[in-house]
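Let's start with one chain on its own, the form predicted alone, as structure tokens.
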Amino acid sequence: MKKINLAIALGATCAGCDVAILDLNEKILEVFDLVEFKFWPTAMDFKLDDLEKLKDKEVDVGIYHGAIRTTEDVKIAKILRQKSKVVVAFGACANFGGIPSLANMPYEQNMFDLVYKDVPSMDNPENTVPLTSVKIDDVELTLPGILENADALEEIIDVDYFVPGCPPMVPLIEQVIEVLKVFAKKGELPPKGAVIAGTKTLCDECGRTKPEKISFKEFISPQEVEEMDPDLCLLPQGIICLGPATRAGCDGLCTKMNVGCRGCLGPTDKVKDHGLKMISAITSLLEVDEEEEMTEEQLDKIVEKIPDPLGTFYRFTYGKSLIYKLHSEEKVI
């Protein structure tokens, strides 16, 4: 069997997406066995360059993880687009802009300033900043710049198949490597666009009983309750979970450790918006005898218990939200 010729690139990332491949442990033989690796930096020596020197398509499957942040992030997807027959957007930031697209605000000034100049711990009375050039021995050599948005990578290069999480599971790596197998075999590959991870929401492979009905009064932290019902869906007991609204293929690991689904799997195909799905499925929950007798100050008071909305309904997925795309186009503030 010829090995595949693979390629492991990354943008704006934690690198929890390369350690997650290392976390196959006994199982990450098989894939030495299985690929040849053209480029990995993270885990060997390899430099940008040694990914230019290949040729066009002399990659057989190439995976980016992290959001598009800087234009060294778009310099690198394009080249491994180039290189590459196939490209897989690999973990939340690849595949909705993660974490790094929470950035993607309209106060984006506020927030540079606060990590280069306000933040507390911060020692910079010159107000020094990311430079776009500096000259160096009368050479002028050009700098990654910083780009407006974080943006999911099929917002750049052509994306063939999607394998989401922060970081993807071990079972879903699992699959990634059956399907290269198959390929290595075969030359067959799943249809383009595949989502390597389940059809059906969380709640579908939670192990946690759901009442017949439903629903709670107020929201409530996890270090708030007293006594935890171990077995019961953490919606009841007033705990935000996105399980409803989220891809199955986790197998409910944060469920199963008493805390609330985060949504890092990203939407199934019949969602079109992951955080404003919740947000309605959250609101037709939240059961409020006296709504209509209640002041606004009075429901402001339980809305407050959601400390951080966007970060809560959107904490990986703001990149490919609808009110993202919205603001991007200038039509809300």
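Rigid core (definition): largest C-alpha set, two forms, superposition within 1.5 Å. Residue numbers count along the first chain shown, from 1. Keep in mind it's a predicted model, so treat the numbers as computed, not measured. First, how it differs from the form predicted in complex with the partner chain.
- Core-superposed comparison between the two forms: CA of Leu147 displaced by less than 2 Å.
- Met257: CA moves less than 2 Å between the two forms after rigid-core fitting.
- Relative to the superposed core, Asp137 undergoes a C-alpha shift of no less than 2 Å between the two forms.
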The other form holds:
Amino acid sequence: MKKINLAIALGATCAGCDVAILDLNEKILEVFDLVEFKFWPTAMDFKLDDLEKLKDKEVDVGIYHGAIRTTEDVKIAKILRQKSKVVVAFGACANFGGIPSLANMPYEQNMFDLVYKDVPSMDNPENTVPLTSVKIDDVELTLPGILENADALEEIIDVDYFVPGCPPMVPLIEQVIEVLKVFAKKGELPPKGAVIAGTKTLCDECGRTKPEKISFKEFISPQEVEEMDPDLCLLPQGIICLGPATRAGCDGLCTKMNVGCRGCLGPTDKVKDHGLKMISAITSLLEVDEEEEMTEEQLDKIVEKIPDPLGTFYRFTYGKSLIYKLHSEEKVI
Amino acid sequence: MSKVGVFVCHCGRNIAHTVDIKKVLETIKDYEDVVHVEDNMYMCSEPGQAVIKEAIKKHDLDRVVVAACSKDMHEDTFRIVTKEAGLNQYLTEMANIREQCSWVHEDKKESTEKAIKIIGSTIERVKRNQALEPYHIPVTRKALVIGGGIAGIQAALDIADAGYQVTLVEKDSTIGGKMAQLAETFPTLDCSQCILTPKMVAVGRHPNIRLLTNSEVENVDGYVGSFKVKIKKKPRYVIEEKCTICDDCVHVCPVIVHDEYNAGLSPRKAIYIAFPQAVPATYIIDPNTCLGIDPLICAKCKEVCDPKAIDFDMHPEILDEEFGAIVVATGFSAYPYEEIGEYGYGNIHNVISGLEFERLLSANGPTQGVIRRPSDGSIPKTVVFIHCAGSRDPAKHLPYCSKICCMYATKHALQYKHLVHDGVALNFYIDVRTAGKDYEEFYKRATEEESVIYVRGKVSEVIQDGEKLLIRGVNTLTSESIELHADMVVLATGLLPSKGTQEISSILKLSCDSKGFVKEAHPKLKPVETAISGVFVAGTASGPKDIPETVAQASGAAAKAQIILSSDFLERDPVIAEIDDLTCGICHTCIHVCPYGAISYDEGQNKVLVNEALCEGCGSCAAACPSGSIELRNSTYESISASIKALLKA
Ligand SMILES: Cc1cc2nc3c(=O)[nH]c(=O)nc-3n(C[C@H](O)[C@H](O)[C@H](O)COP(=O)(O)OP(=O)(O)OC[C@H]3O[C@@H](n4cnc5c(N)ncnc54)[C@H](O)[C@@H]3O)c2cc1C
Ligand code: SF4
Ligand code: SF4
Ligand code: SF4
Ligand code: SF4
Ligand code: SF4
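What about the form predicted in complex with the partner chain, after the form predicted alone?
Time for the whole complex; same chain goes first.
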């Protein structure tokens, strides 16, 4: 069996995706049997040069994790595309922009100033900020430039497969290994555009029981719950869970720990805007019977209890959302 | 490739006044897939319809857009036209260029552009439509009427006379409702019992009517055509067929309680018959006041009952029945005067309600039709009738006008004057509302012939003052304050939905207004339909009404029910929600959201299912489904975004 040439490249990432791969434990040995690493700077001694030196399409499978945040990320993504037969967007950031894309929310203030000058935890009396180029003793040092927004990989290059998750969970990575095995043996690949995760939403596999009709009167955070019912769906207990809107595949990692799903696997194939869909579901479930009699203020009071709505509903998918695209004046539909 | 025909309506000048029809036609004819465009003065007229039919045939059209008024107005018309021309009716869409365009704009250039966009967007939509066939759902050709007041009686008789089986469920021991308690009725003053009892007897005898008194509807499942209903028949403890109404048991029964039929003004026993003409004509034991049935404690009645009609071993029976249509006629209750502080919270003996006064007026009432004060039995010489007692008072009581109270207070004053010639009848009113046939004449008769005194004003207080009642108020015409003594006060209280109406609404999931009256499907055009297909409402269950209006509604509801019962199958619109099991995560959101209870979880199949007989195609579930798994037929994500794209196109 011919080994598969594999490259793992990264952009704006926390490198949790790399750790997730290493989390395969002894299964990682199977990976080593299956693949020949052509590039994986986080785990081995590779430089970008090593990737650039390869022939076009020499890499069979190129995996990319992290968002596109800097000019360097764009460059790496494009090289990866050039050198790889197929490219896999790996993890929530590469799939949807992820947490870095929350910074795309238009603030009154420049994001750069906010981070380097005005953030309360920042003590920077000299206003030192990173520059793309600086000369020290006639030597020019450069840094990549920052882009206006953080984007999903698909916005920059053509992507063949998608593995969502923050980071992708071991069962999903195992599925990827199965795909690689078939590829190595028979040269067969799934249809282009396939998402390697479930097709349904998390509720299907979460295991908590749902009452025939779900509704709730108020939002509460898990630490406020006096006695959490470990078997009952979290929503009727008032805890926001993005499970109903989020693609299955994690086996309910969070909900098993009494924590609402945060949505890292993104929406199903049918949905364009993950957060919007969850918002419309949540608002539909909010005590509809009495809603007509409630005042605007009373309703506001309930909704105010949702901490950081943007971060709650778009924690991982703002970069792919319609509202972001509307702001960035991109073509929405 | 579709072959779309676009038909643009002028609607006389309604559309053509603000939309340049010629320009619209010229622009649209070049749109992709459009093979024919045509305009007409009135598209919905016979000639207009003919234009569409001919064009479908001549140009072999496979999609039709009618740019005219709203779907509500004429979608059915144009669907039928399409069908008659041999094309599936769901391949026709309407583009609303009247209500949403010509009527709301003035600038001709801009409205023409907008009309073009609306039509362009509808073309994109219709191109994606699928041919659909209506569903056929079987009909159980039996009706259920709930509530045996005059509304329920009339509805049951009409349906039964038309030849259908009817089950009439009444929770009391007899049918008749409030009308059986009235003495005489405005504006003709015919005796209420005399006109009601023949109908009650007819119900009891009708071969097509199954009468279940002392019974209640416990649960309703299913949908139009086949409602599955659980009825609880409570035990009477008296065998109807054996009881000869001899009254022997009543004499020996040691229990004395207030008689509801006489509004509590007289006593009755634990074994009783509501009134002599009750239907069914048989006694009943009230298990709540009888000394004890289980275990048997007294049984005096059983000992004296010659025909052995008393059976203490009766148990509640649960009947499971299926019906094609339901008429709700569960009636009203009078606003409790115990809630009205200014008139003594029901604590002043001689302040009584309208219904109590009806009983005093009745020949079969507690005083045999002689007006007597409840406190001492004397004949009151001055009686004050207060209109709008607890009505039209949004701050403290009912905000609305109950429509009948002015009339019955007038009737009461007039009848009092008939009976007590030298008495003084004084009516306090906000304004006298006499809208009804012969109602104004009736009021005139009271003031002119019977010299009933009308004072425009509000009584602010009634207090006991020795033997008499002290009444304080203001004459709002003269702004003078009034203080007078009377022997008796009769409160014309407003109407509330009965407790039974509220209970049945929640069982049937009917929507109700803020006071709990059943909401009509449309306040003007669908007065006896409810939001739930196959469930109709008649009489005071949907709001205050007098008897003529109640009866008219009952016949209306009966006619509507007969439409359903008239065939073995019902046709249902196939434009309903569809769930994609591949992506549905069974989160139950849609189940909660559906206002028609059309979605349920099937444990056996582990699937969420849409019931095609219940789904009204409202789209709520599609909007709420967090996984995007629900689409309405012919309103798919794809077709909606294609039509939005067309709208946004420059
Ligand atoms: C004091 C007074 C005087 C009036 N005088 C006149 C007059 O002179 N002329 C006139 O035109 N109108 C008069 N009216 C109005 C008239 O009484 C009503 O229009 C009429 O009685 C309404 O009939 P209904 O069948 O809608 O309701 P109801 O008479 O209230 O009948 C409802 C029936 O449904 C039964 N029911 C309730 N809930 C359930 C349940 N869940 N299951 C089974 N059964 C149930 C009740 O027991 C009752 O038998 C007067 C009203 C009042 C209060
Ligand atoms: S806890 Fe969350 S994922 Fe689980 S059933 Fe409830 S909503 Fe769905
Ligand atoms: S189809 Fe509608 S718009 Fe045209 S004439 Fe009839 S009512 Fe008017
Ligand atoms: S058994 Fe009940 S109904 Fe019969 S006489 Fe005794 S108390 Fe009355
Ligand atoms: S709302 Fe959508 S995902 Fe949830 S149960 Fe209904 S169809 Fe399934
Ligand atoms: S379309 Fe409306 S009626 Fe039909 S299932 Fe969905 S919510 Fe219910």
